[in-house]
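Have a look below at one chain only, the form predicted on its own, in structure tokens format.
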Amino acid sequence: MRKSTAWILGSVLLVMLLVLGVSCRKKVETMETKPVQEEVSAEEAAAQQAAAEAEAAAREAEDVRLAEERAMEEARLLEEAAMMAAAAQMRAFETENVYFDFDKYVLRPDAMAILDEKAAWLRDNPEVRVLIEGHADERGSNEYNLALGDRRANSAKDYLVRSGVAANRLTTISYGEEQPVCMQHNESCWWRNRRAVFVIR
């Protein structure tokens, strides 16, 4: 009876004490296992925070790319714009001639006020040089007409150097009838020959 309730009470001691180790086991563990996943959470919310940054600093980035191309392409276009507009400004001032009334070479009100606007963009343009060709209308003699050719090419010029424009920008030619935009022999037609007409050199 002694031997088995010694034995008894070992058995009960002995699962007391699986018991009482197992349970220490599991509170050692938690204790262990809790800091290492503190550990790893803090770690996953710093990578997490750093992937969140570095796209933050991506898209920053790309923003600030696409900013700079936008800046790019308005410059350009402006750049564009402004070299079309100077195109046709030298167009225009190509393509208007001054007519003058026959056998005469004093300039009429119309071609000064169109000398003036001609003064106005060779002064904003400095560096341009023009060719002033005088032509006449076919009536009178080759002699003559590149004479009264030479007389209004230069007509043209005096007036254009009293508007403020250097005399060593603009030259002078004369073609006389030689070079006619209309070629019917009427009126109609010879006051369209008698003209100025500048070049852009």
Contents of the next structure:
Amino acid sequence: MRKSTAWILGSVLLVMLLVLGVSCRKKVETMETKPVQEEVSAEEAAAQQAAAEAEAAAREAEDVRLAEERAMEEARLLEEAAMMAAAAQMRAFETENVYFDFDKYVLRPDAMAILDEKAAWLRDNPEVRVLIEGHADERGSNEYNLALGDRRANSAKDYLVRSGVAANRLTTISYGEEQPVCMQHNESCWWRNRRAVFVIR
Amino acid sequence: MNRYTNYNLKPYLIMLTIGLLVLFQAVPVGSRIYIDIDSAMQKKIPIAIPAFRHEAGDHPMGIKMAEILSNALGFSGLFQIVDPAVFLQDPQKMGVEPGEIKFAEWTFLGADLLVRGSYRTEGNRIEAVIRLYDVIHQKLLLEKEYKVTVEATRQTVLDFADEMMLYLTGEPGIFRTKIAFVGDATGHKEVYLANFDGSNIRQLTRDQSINLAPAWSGGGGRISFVGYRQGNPDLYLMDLISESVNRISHRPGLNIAPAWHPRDEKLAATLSFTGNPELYLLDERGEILRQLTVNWSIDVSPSWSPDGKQLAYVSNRAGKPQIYVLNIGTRRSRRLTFEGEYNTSPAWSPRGDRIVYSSMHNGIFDLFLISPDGRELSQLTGGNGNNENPCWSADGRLILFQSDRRGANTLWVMLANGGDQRRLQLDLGGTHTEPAWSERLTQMAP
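One more: the block was the form predicted on its own; return the form predicted in complex with the partner chain.
Time for the whole complex; same chain goes first.
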């Protein structure tokens, strides 16, 4: 019994010694490395500082680069927006028709407002040439409607010329009643067909 | 072989004159037009046309020839064809020569006139004798002999119909005429050609642009039209035999509304290169001979008087489209129409005494007739959709026009008094518009 108790105690002590030994060796190691470190820092302080400075400079350069990129992106977005606006204006120029009353080729106030926009756009885009199509609704003879379409296209052209657009940038063609955009035989369609259409050439 | 040309002419001329006076009695404006087809039929001359007799028994061509003649005479609006179903004898057994005709039987069937034809065939040749009899007076009126190829049968029968009309009315028929019109069966407006009755359709343009306003040049060998094939409404001239096409006017703006002078090789047309549609007189190469109108309004749709001295046309110089008449010699225009707020498409009768035009009232277009001095206004169509773009047959008896009474626009024919309105039989889909009727053609283009 006594012999076994001594064995257990011995084992416990051994374990404790082993544990202590491990922790002591750890302590010794830390105590040993510290002076080494201090020794390296002292030797390469200048290099480290230079590296830090380089790092800061790189960060700064990166910031500049990012700012530049952001500015470029902003500029690009602005440019894109401007281009889209210009494209929209161009689309509006082509899609926005001028409409007329039955058997008439005088310009209504709403037609003049649209033509004012078109004239401004044409002044801003001096390279653009335009074909003005004159159309009529189905009522009346084909020939009279061809004449009506001719006068309608010329009414629009004359207004643009008076608004400062060079006449040689504008040509006209009449399709009379031959190219309706709306096929029903009533005013819900007729007003849409009595139109001048603007096509960029 | 016209042995009986002047035989017993007078009774029929008198009878036809009375008949035509009744037929051409116009309906005054204001009173509602009512076209009584049955009473119009009663005024027509009943005529029996049995199948032509073949020398050697049954032959299909005899029935065909009688059909061609019946259809042509029926088309003229002057005759009522007696139904062959009521004939008392087999046409193959009926007599053909003057001594063999049983006039009493035809009188019994109500026929005033009888056409009897006989023929024999030899290979590709056909020899026919066609006779016109006056049933009431039991007399032979007209006898013609023909020796032609089988292919020429149809035209031969139509030539006899023209001879008949000449004999009975003092003026040949319209069975050697053709009709040009605009059709969109292909999805594009193209110019087509057909015989007077709508048969034998031929497509003249096939450029898939827009082709409009066919107009016959004097003599009938050429047709001018408006085409967009080169991106602008330009004037073209087509030779119907060679089908060669020349662009005769391509000035900026409109080059439209061709109307050939009835005698000389020149035409009136609307050009808008000045910025305003005006009428001009052009030579056949499209060179301007003279400007015909000078004003700030639309001037369009010219139609010549048969003597070529006056021009009816449409102008909106008074604010709305009205018909005007220009005296070519004095260059003065006078307004012709005052009734109606929207009058277009004048067509001067080949007889010279009437102008037909299209007038809008309550949003609907109808055809009206007026004399060149502005009197005797009468309404020809009514209650039947829109009726537009009228033109005349060469004898001035029929008017051809477009009507949407059955939905899409198709071509219709009527008597010059508005009677007997019927659809022209055209075996072609799509819409049919802007008809132009030729004068009598000496040479028939294919």
